[in-house]
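In structure tokens, the next block holds one chain alone, the form predicted on its own.
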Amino acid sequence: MAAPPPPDPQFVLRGTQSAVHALHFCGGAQGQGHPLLLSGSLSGLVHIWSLQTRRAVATLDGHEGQCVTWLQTLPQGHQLLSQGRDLKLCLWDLAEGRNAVVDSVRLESIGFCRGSVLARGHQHWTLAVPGRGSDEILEMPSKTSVCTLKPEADAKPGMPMCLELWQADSSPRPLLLAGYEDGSVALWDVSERKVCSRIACHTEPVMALDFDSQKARGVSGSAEKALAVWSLDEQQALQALRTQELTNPGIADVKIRPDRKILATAGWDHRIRVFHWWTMKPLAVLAFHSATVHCVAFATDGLMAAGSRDQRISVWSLYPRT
């Protein structure tokens, strides 16, 4: 029996007028009740899309024409963080139809590294952002610097390329996973300001990583032709588990679906690849886009979106959650 052909997208969003570099699903902000999709573009704009009408309901312009690389909503739902290549991280208030920048953080690093947020109750959150060869941890919204995480003197991992703040259920201490220019992934204890563990995952810079805190397993992608899967043991030591070979080099983004059943990668080869998260069995290769796919995102209901240099956002319903 031949395998069935890969599906087409459910629908396609057009109108960003420049390459799409960031995507994020959020719940019904702006009093709409339905999930919204946020996209960040090369031209510095953030579009807020209604998935019902499949049109942009608002456009945010806060990055002076510089590429938007990361989007994240805060637990309250009506506050949005956007990070741009203008060395600025903006905090937006989207409540009741507003779209004003209410605060901003100046960044040190001009690289491609996206920030990461850890919610600490409804009003407070911890923010990790890239610095010059280090990671900055800030307590928000006060912008108080908690610490700067600088690699050990003998370690020369290069610039941080991707960050993931998280917290184990059994501990109140925040932990940070960071992927570096030399292809290594490190686990930091933020409170102790020290590296608990570091492993060499790739021979090229780590472009993206995601972590499943329930299974204590993570996955990372780089400029090479492989995904690395690794785990975290009880002693907070990172262990390499396996390498998943790919057909073509270059992974721009990797995301595990919230139900931890599948994961998707955004490829330089214009492809979205979907894998079973536990076995890493390849499930689908989606060849819809005509240029580099820069980002993928999952909604809590399992819907997936991908953004590309071809200025299109494809929205997919794959392996529906049971």
The other form holds:
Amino acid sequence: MAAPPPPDPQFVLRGTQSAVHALHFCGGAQGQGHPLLLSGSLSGLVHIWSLQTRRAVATLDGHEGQCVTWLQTLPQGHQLLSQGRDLKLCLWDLAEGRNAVVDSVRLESIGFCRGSVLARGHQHWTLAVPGRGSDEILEMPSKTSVCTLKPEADAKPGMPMCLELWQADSSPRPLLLAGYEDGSVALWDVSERKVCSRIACHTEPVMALDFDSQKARGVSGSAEKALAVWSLDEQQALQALRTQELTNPGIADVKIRPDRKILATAGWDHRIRVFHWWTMKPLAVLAFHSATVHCVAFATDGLMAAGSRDQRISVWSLYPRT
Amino acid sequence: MDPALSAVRLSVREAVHTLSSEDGGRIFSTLGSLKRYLGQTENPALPGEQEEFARVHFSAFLRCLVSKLSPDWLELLPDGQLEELWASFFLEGPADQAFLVLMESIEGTAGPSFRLMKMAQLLARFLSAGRMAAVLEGQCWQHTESASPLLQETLLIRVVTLPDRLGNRLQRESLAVFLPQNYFPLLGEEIVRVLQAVVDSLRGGLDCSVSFVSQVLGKACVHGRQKEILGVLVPRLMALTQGSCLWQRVCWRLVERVPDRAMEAVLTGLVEAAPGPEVLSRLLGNLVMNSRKAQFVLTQKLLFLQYRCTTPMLQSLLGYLATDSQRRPLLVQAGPCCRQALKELLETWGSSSAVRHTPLPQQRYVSKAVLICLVHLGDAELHDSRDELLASLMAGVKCRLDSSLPPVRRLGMVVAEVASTRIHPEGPPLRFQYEEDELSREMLALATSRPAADGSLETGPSVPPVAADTPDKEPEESDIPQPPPDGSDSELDSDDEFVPYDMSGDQELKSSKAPMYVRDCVEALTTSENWERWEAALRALEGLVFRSPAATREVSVELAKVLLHLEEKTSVAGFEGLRQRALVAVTVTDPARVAKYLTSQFYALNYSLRQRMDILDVLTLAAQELSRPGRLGRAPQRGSPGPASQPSSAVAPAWRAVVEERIRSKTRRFSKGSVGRGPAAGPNEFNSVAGYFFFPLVQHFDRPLVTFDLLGDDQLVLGRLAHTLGALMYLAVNTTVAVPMGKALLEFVWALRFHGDAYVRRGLLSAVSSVLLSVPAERLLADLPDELLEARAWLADVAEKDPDEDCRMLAVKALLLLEKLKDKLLPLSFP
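Moving from the form predicted on its own, what structure would you give for the form predicted together with the partner chain?
Let's see the whole complex now, leading with the same chain.
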């Protein structure tokens, strides 16, 4: 059977006037209002797109013209976290059409490392943000610093490049996965402030990682020509499973679809690659963008969006959930 | 006179008289009484009488018996009693005389007859009864008496040529036992029996000689029956000489007594039949030291003058020379009288004249012999003569690496590698880049196989070790996670819904775009420090040139210059091919100017041989492209189509299809011919520019430059030049310029016809062939009759005498073309 030709995007969002660096889907599933797509751009603006009208419904400007690198809505209420390269993490209130900064956290790191958030009960959540050569864990909304996770003096992994905060179902202790500049991925036990395990998956800096907590399996992409898949065993030790060779080097973002069936990567080679998450079988290479793809995001209903330096956001519907 | 002897004569005379009578009973009793003299009856005659009968009367009596033979005579007594008695005289009497009489009577009988068949059958019985051994044996004892050389000679000839004589006489009715393939093995068996008898009598203290057997053996071998006779003899002797000194000595004597003129045939056959050096050593002993002829054959003729021995034969021979301490000097060290085989082998191997004048198989043969010798050298000997060995070996390697024939170069590389590992086992290994093949593996096996130890005699030829191709098992992909048993089935089952999309477009991303214009390419290739851009330009160039011929013509010479001087600075896959195709494209687009430039550069200073050969290749390929019929049809974008052809070419297909469809629907056809049309005819584009390609190349070859001397060291380029000129000539078929080109080419060939390099000669011969093919026959005869005659004489000479096989082949082909030319012209001249 001949392989079907690669699909086209479902629609394309234009008008950010600047390279897109962060994407986040919100709403839709809960039934309140229409599903929205949030995008953060190089010019410091956050656009809120309605997926129904496919128009920008609002624009948030809170990062003084500096690139927005990370967007995340909080599970409760219409609250949005945005991280910018102006060293500020802003908390926005979007409820009922408001768009005002209600709080902000000063950041130490000037890199492109994105933060990570873990909800812990009603109105409580833990936030991991990059510090200076370390990771900081903050308790929110009180902004109290819980701890600073600093690698031991002899290990020199370099700057943290990506973070993923998560919690196993069985235990209440939050764990943090961090990818470092030297290509290694480390698992931190936040409460004990120590590294549980560390593996060197890449020879280049880890650019992005995502973790499937149900299967205890994660994937990381780096500046080199391969994706690494690793797993976490019972003793909380990381084990490299396999590497997936790519045609061109450089992965900017990796995301696993919420149903854990497929995986998408944003490549420096202008292409979005889709893999089967369990077997890592390549499923599609989407060559729509004409410049580096910076970010990919999945909605809960399976819609996929990718933002690129060519100022476009492409929205795809691949392998719809049945 | 002795009364006993006269009694014998009387009884014989009486018997002869009786034979003429018609009384069967009387004949029977008389013959029976005569048998007393043969000594095998109850009351034999006295020994003196027996001897007298055998010496004087036996042959005559046998002849008389033969003359009486007729159907009627045999019918005189019933049940063939008479025939039995008659035959017993031949089978039981002295074997040599019986044999001679039998042969004589068979040969004396004219045409097929009853008597002939009877005699032939009798001879077959004679052979099957083992009487041939008696014939030979008889000669072994005779040396004490006055053996008549004439008789021996006659006997010898009869014994060896029996199959031929019988075959001549009996024609198609010859019996199976007389066929050479049956007779000579039988003769071999008989020889073994004779030798057995000789050994027995030697044990018993009796003296005897094997020289007649040696002569028989020698003559049979001279007659080319080594395989049959030695195929039986050698295995038997091999078994018998094992552990028996007496047998060995008899065997040595046997070979030693072989006449000189037959020595070569016998020794060659022995070397071939002996399964290894040990056996050969047992059979020959120190023959090579005792017999000058044998020494010449073994150390000179088989090694240097011929090259027909197989590798196992060579191994046997050199192993034989090496095994014994007395013979070893022949192989290795310098002695006062002995020639040393190895030294001579190395001289032959190292001489550049030998490289040039001996055919390749012989060079291979000498190389093998050298390597086998190296194996037989002990470490101490090796150490002593290491410098000498290395010097001569490397001289040969150098000569071969200089050769312009790839197989010769290869041979040099292989031998250099193998020999250097043997001579310098501890040093870093010498490695050439060549593909392994049958030859190199065989050579390597030769050099690594040590001479067989004394115990393992029947090891036979060393088999080249089969390359260890244990099938590399693909490492199991153990890193694929085994699906955990719990809760994963649903995911695996649903795998089918994820059908992959087409991913063929997933190419490596190039950061720079390929240039769009020819000028951009030129600029990128000359100035760019951006290697990706440089590579992209190189890759895009051929297509761009063909797409935009007009733009290319503006910069054609400049572009050709850039391409010619282009160096591979980064490792670009297929760089040579890309560059060559681009150059060819430029040359095809603007043939006159680019060809002029390229040919002028061919004889310019400061080019490498590689570049000069590139020029030749490009010219050939471009000429081929230009002369290809139907080229215009394939590339319709080339050139500007005329105004008239523009509309028709665009519109024609549509209406023509409609019209043809209508015709087809209205026409009934009885048979379907081929519908497709042949390729459209077009002018040979090479016609107008062939001169630019050809003449500048052919003019300057004899003017050496500082850096480039075609007639000197750069003969490889000269060979390529000759081939290129031949190809250009061939491609210029049907052009007007072909006649002057042919004339110039024949002059070129004439000037170089005795060149020492085989590759150059091949080029010249192919050039002659292409002249014959391309120039019209009438013009050849009208304009170049003298050149043709000279060429013909030269071709005939080459076809006969050239050491290179390919040269001879090419010369024969050219001669055939000449013949065809003559055939073509003859009907014209005699209508």
